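Starting off, we have a lone chain in the form predicted alone, written out as C-alpha cells.
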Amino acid sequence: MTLTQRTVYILPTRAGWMLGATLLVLLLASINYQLNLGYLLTFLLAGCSLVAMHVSHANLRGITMSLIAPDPVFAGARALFDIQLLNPSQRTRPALALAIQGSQQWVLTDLAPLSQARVQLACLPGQRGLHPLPTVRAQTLFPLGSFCVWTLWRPASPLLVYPSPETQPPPLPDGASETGHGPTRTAPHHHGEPDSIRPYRRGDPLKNILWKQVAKTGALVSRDSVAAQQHDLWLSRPLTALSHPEQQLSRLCAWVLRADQLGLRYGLRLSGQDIGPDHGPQHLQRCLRALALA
C-alpha cells in the first residue's frame, strides 16, 4: 500500500496543544501591552509550527508498505511478520514508527533516499485456525513532536495457526486399522534404505539403539535391520483416547511432530479427510495444516 493524501491523517499532539495555548497567551499579552517583540516571537513560533506540520505530513506520505507473508505458528506462540518499507523519493524519512494497533510496542526506523527497510512486528494469535493479521499503525512525530501523522493498514495475508502440541503426550500408537478403531498394523512398506529407525520397544537389544539420536532428541529409538519391514503409522482421533476435540487435536499435533522427528512414515485420518502415509517437511506441513483447519 502506498500512503497518499487520502490515507494519511494528522492531529496536534499534547505538546502541540500546549504550544498553541502558549502562542495564544503571547498574542493576547502582546496586544494588551503593545509589545512589538511579543508579536515577532508569536508569529515566528506560529510560522515554525506551520512548517513543522507540512514537514511531518510529507515525512510519511508517499511511503510504500508491503507485507512479507508470515510463517505459520503454533497456538500460544508469538507470530512474527515483516513489513517492507520503500522510500521512492530523494529525501530522507527519519523517525518512522510502526506497531500493532493498540499495542504501544513501537519499532523505529529511518529511511534513506531511494532505499527500503524491513520492520518486524509480533502479535499473539488466539486459537488455531486461519486468522487475519492485526491492524498495523505507522506514524511519525518528526520534526518537533507537535503534530502526529499516522495511518492504519490491515494486511490482507492470513495467518495460519496450528494447534498447540501436547507438552507430555503418550508414546506413539502402534498403528491403526483401515477403519481406525484398532491398534493393528497396516501392510508393511519397504523403503529401500539400508537402515531405518523406529521407537524403542521393550526387548530390543542395546546394540540396535541409536545412541546419537537419543542424545539429540532424548527419546529411545532403535534401528531396524535391512531385512526388517517398516509399517505405516495411521494417526486418528479415536487413538488419542480423549473426548475433548481440541485436546484430541493437540495430541495428534504432538504425535505428528514426534513421528516426523523419528523419520517415520505416517498418515493422518480426520473426519472427512485422509492424508496418506508419507514423510518429509512437505508432508508435515500438510498434516499440520489439516489439524489447524479441522
Contents of the next structure:
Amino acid sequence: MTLTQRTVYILPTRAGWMLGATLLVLLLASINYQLNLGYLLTFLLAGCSLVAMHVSHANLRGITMSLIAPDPVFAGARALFDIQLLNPSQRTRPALALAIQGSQQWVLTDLAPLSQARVQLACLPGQRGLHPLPTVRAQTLFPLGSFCVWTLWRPASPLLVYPSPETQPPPLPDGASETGHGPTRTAPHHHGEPDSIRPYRRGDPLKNILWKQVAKTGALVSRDSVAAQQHDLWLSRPLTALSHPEQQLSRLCAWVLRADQLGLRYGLRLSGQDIGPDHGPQHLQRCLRALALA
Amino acid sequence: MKLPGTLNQLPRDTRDTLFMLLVIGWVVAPMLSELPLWCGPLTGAVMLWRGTLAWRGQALPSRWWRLGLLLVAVAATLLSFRTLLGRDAGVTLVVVLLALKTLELRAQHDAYVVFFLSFFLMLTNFFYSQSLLTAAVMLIALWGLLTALVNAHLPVGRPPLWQSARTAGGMALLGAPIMLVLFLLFPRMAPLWGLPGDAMAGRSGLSSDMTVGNIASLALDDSVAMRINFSGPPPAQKDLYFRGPVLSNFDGVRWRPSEAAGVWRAAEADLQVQGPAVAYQVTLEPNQRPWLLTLDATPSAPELPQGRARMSAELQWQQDRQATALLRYQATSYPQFSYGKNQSPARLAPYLALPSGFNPRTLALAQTLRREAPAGEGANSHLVQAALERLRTGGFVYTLEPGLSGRDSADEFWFDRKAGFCEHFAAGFVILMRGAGVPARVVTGYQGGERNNVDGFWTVRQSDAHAWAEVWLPGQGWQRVDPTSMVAPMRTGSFARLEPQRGVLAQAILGNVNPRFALNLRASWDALNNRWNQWVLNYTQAKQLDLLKAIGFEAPSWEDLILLLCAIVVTVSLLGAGWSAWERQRQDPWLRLLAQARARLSRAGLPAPDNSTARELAEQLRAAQGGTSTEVQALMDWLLRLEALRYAPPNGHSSHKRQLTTLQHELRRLRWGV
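Show the other one: the form predicted together with the partner chain, since we just had the form predicted alone.
Next comes the full complex, this chain leading.
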C-alpha cells in the first residue's frame, strides 16, 4: 500500500498543544510589552511549526508498505510478520514507528533515500483458524513532536493459525491395532484375496510394481498389498479418545507432527475431509491446514 | 585527551543533555546581568551540576534537593524584589525554575517543559534589549533549541547533531516567509493590560531631577539616546540643543522641575519664532520617560504615531505615555525664537528662589556683582556677562571627575575646586544668577550629536547629555546661556567630546587599531543598528497602514490588515491544496495519458472502462468504425504506439521521455470525436 494524502492522518499531539499555548503566551507578551522583536520570534516559531506540520506529513506520505506473507503459526505462539517499507523518494524519512494498533510496542526505523527496510511485528493470535492480520499503525512524530502523523493499514493477507499441539501427547496410535475398529481402513484386503491393484504412487517400493501389467498396458501400477499398507497410519478424531473437539484437534496436531518427525506415512480423516496417507513437508502442511480449518 | 573524539564517544543521552544545557545557557546568559546578583551563580551552578551528572552518567538528585533549591530561589527572589509578581521577579524565577527543571529531565514530558520555558525566556531577553546583537544571539538560540527538539525526535541510533541542525535550519528558513507575512500584517494592538511598574526599570537616560553629579554617569554611557534625520540641511552643531526637563526648583541639594510644570499652559510660554524652519524626524530609544526631545524651539506639537503631545510653559514637550518602545516622531523647530518677554514679576518669582542657609559665599559673590553692575535695563545682561567672564578667566577646568561635592556645592564650585562638568557649571551659574536677582533655571537635555557618514542620520548618545542655563532678561525674555562653553568651547562647538578613559581591555583591543578605521567601523555598525531600528523595531501600526496604502488600499484600517492576512492564508492554502491534488495525480505520466485517452473515447461514446488497455481500446475502435477513416486510423496508431512505449520501450531515458512528450502533444491534436 502506498501512503497518500487520503490515508495519512495528522493531529496535534499534547506537546503540540503545549507549543500552541507557548506561542499564545509569547504573542500576548509581545503585544503587552510592545516588543517587535517578540513578534518576530513568535511568528518565526509559528512558521517553523507550520513547516514542521508539513515535514511531518511528508515524512510518512509516499512510503509504500507491503507485507511479506506470514508463515502459519501454532495457536498460542507469537506470529511474526514482516513489513517491507519502501522509500521511493530522494529524502531520508527518519523516525518511523510501527506497531500493531493498540499495542504501543513500537518498532522504530529510519528509511534512507531510495531504499527499503524491513520491520518485524509480532502479534499473538488467539485461536486456530484463518485470521485477518491485525491493523498496523505507522506513525511519526518527527521533527518537533508537535504533530502526530499516522496511518492505519489492514494487510489483506490472512494468517493461518494451526491448533496448538498437545504438549505431552500419548504415543501414536498403532495402525494395526486399530484394525476392525471400523473407522480406519488400514487393511481393507486382509482376507487373503489377491492384492488389489492401484496406480503407482511415488514412494511405492519397486518390488510392489506389477511389471507384467506395466509391460502390457504401459501404465505403472503397484500392488496394493497389505504389507505396503501396514505403514500407513490413519489419524482421526475418535482415535484421540477425547471428547472436547479442540482438545481432539490439539492431540491430532501433536500426532501429525510426531508422525512427520518419524517419517511415517500417515493420513488424516476429519469430518468431510480425508487426506490420504502420504509424507513429506507439503503433506504435513496440508494436514495442519486441515486441522486449523476443521 | 582529544575533546572532539571524546564528544563523539559520549553516550547519546549524555551528548544530548550537554547540548541542551549549552543551548539553555546561551538563552539565559544575556539576561543575567539584568537579574539579581545571586541568580547567575545559582543558575550556573545548577546547570554545571547537571552537566557533571550527565558526563559521569550518574543518577539525578532526589526530589528533596530540587525542592530545597526551589525554596532557596523563591526566598531569594522575595528578598530581592519583595514580590514574586512583576516582570523582573518573574523572569528571575523562571530562569531558576528552568535550571532546576533540568535536574529532573527524565521523560519526554520534562523535556518539553524545558523547551517551552526556553522559548519564553528568549522573549524575556527582549525586555532588556531589542538590539541587532540581541536579535542575532537569540536567532542562534532558536536554532539551537530547534536542533535539540529535532534531535529528541530522532530516536533511532545516534544521529549526528549537524543532521538535526540542518533540519532545524531548513525549517526556520521555510518558516521565515510566514514570519515575514505575519509580522507585516498582524495588527499591532495597544497593550492589553497595564504594564507592571518595573517594566521601566534599568534604563539609563535623563532623569527627572538632578543631583549635581548625575550626568557624569551618562557621560560615560556610549549608548544611543536618539537618532535624528534632518529633512533639509541640519542646523549648526552649536545650535543642536535638544530640550529635556527644565529644572527650576532647588532645595539646596537637588534640582527638580517646578511644581507648576505639572500644569500645562503652553499659552503662557509667549513664544514667537522667526527665520527658517528645521524639519526632522526623531527616533527615540526607549527611555521610559514621557519627554519628547525637540530642538529649541518647537512651536507646534510633534507628530506622534499614537497619543498626543503637550507643551509646558517652559517650552518642554511631553507625551501622555512613556516611551517604552522605540518612538518615532516628526517635528519642526525654529532656531531663532524668543519667548517669555512679557512675564509678570509674580511669574518670575519662582526662578529667583533659593533655599536659605546654602552657599553663603556664592550669595556674597552675587551681592558683590550686583553692586558692581549698572542699574537699569541692562543690569541683568551685565550680570550674566560678568559671571561668564568670571568662568572664562577664573581658572575653571572642565573635567568629568571633579570629585564629590559637599553641602554647599556652588560654593565649592566657584571658590574651591573650580572644576566640573556641565551640571556644575549650569547649577553654579544659576545659583549665582538667582543670588544676584536674575531669574534663572537649569535646562537638561542633549547637546550636539554626530552625523553618521554611512546613512546620514545624526546620532545623539547618552554621552551627549547636557545641562545648561536659561536667564530672563527684561525686553528679551528667556535666553539660553551655556556656562560650560566658557570653559570648554569644544564641548558644545564641535563634536570633540571629552573622551572618557577607556577600560584596559578596550585599550588593548582598540589601541592598536587605526582610529579612522575604528571610527568607520562604529559608523557602519551604527548605521546598521539604525536600519534595524527603522525597519524592524519601529514597524508600527502607522507603517502597516502605509504598507497597505502602497499596495493600493485607499483608506486602510486594521480591518483591512486582517482581510489581507486572511486573503493570503486562503491563497496559500488553495495553492497547497492544488499542489497536493497535483501530487496525488502525479502518478505515472503514461497511466495519465491512457486515462485521458479513455476519458476522451468514452465522451465520444465508446465504452472505455477503467481497466481497458490501449490495445483493447484500439480493437474497439476498429470494431465500431471499421477502421476505415484516416482519423480513426490515427487514433488506433496513437493507442498502439502508447502501448509500445510501455511494453517495448526504447533504449535510454531521454528518448523515452521524448516519445512520451510526442504522444502527449498528439493527444491534444488528435480528433477524438469518433
